[in-house]
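For reference, the chain that follows is the form predicted alone, supplied as structure tokens.
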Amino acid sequence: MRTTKENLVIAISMALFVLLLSLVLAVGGLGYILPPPQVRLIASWYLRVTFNPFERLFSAMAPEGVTSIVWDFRGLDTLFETTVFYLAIIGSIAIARGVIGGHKEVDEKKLGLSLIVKSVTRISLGMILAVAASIALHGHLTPGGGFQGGASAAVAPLILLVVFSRYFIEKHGITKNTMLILRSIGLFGIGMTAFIVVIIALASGAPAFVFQNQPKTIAPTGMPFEIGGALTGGTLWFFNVFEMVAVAAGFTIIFLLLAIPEEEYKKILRLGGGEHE
């Protein structure tokens, strides 16, 4: 318990501090770190040419301008960071390579929570994934993306091995192989997502870049920004869909390294290597 003293010389530092605060806020003090009262200009070109279909050279055609800018202003430097973290998904594997999957046969039964928490986190699931699915898949029409959706996706294996158990789910096809396999898919979409345009182009002999979305002013090619009258923001949707499918499974593949109980490691180092899955 705090004394008299103690709770006054709280609150005269608290005044004090909001006091200081006013002042400097009232002189223009934080100038340079409060955001200015008027939308940058870079915000502005931003805003203008997300989604406009008089300016197409200019557009990226999709009204969500987060996606607009992960996935086509800066898609490279997207794709760069989608690579550091497949390299550190990598990195654990190997560290945790010599580590015995865990198959063996057990009484599920004993395995997990309570029968009541088992039967509404086989309700929840579908609701979970349903969710993920939908903020990837209209990411780029409303806020959300592949990231978010895929992290929304990768909830659901981790409800499933603290409910269940990682035998449980191993045991029904969850496996740490079966998750990188499943990445791989997901980054080769997003590499060839990244040149289908250039693909495309090549065909019919004419310029493009790689990571082009919508036709440019000397690379006329460009995919198209909707389809039967639905939005697609031409790439946008393609590298949300397999940035999902990537970062759902690298984390659940993080989620299952993590559970391998400690004894099992332990054992590992004290023989100085194991059998390898």
Contents of the next structure:
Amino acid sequence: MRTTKENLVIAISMALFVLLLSLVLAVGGLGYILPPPQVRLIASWYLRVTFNPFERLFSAMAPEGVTSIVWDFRGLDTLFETTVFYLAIIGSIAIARGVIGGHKEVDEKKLGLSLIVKSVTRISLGMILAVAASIALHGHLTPGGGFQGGASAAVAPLILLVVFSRYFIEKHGITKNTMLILRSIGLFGIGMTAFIVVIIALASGAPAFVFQNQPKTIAPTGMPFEIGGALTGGTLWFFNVFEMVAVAAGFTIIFLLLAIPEEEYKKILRLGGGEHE
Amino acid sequence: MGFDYILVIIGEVLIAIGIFCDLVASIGMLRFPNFYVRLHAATLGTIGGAVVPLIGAALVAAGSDFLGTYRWFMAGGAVITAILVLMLAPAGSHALARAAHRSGAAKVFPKIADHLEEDRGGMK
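Let's compare: the form predicted alone is above, so bring in the form predicted together with the partner chain.
Below: every chain and molecule of the assembly, starting with the one above.
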């Protein structure tokens, strides 16, 4: 329990903090124009070239600036971020190796929450997936993208896990191994999309960059930015789709591993740990 | 013009009902004696205080001619949100109440009758 004196000290220090911070802002500690104009130069450059048919050599040809920056202007950076995320998932799978999680033969009707919650979940499941798909598939046109769409799609298996229990969804195909396969398909797609322009250019003998999207000065090959008048953003659409699959499957693996009871882990520990599946 | 005006008035009335429900719900949350009655107050806040004013906002948006075509986007978004809340909030509070009763985490203390407890076989 906190005493009154401690509460008083906390309150006064919080008030002092806010006052000092406002003083710093008021006397111009961070400059008088926020954000500073130096940042605005680079921002205006991105705004100019994100979708600009008159400057094809600099443009990403997708109207959504964030996705253009994430998957085109700094594409390799995003690739390595993605790699970090999947290394983390691989690490957690490695920690849980040998833990099967017990395929109990149980009565499905008695598992999970009540019938009311189950029905509502069944109705809302399709809507969750539809929203996730729209976030990811329109990622090059409207705010959103592959990671956001995948994270939204992972809500669906999470809700299934809570409402129907892990035994139920593992019986119906959402297991660690199928998710691992899906995740690998997503990662393979991301890798292939990074090289697709190179592969096209190799066929015609022209030079090309890895992670290239639109034509550049010395590498004239590029992805088409529209198909039949619909904007695709070249490689951006493919990156978003594959990233969604990979992220959704990766998060599902984590949720499945977290849902394994502590007892199962303890069983493995008691055995000495060395056994593999 | 006249029809739009009627829509806006009905929408504002619904929003006013929502404000009243929210006020009653917040008083109930503070004053009610145990978990289950407080949950009842909370559901009053979600249905009466969120779904009803959302439909009211949809009607106001539909009646606001100066917004142009975009008023239909706003109205549609509000109606869909209202339907989702109407469907999901009761399921959530039902799951909460059921779990609390089954686990015995929340005592039914000032009680007149607890038929569910009798059905499950008496006192815990």
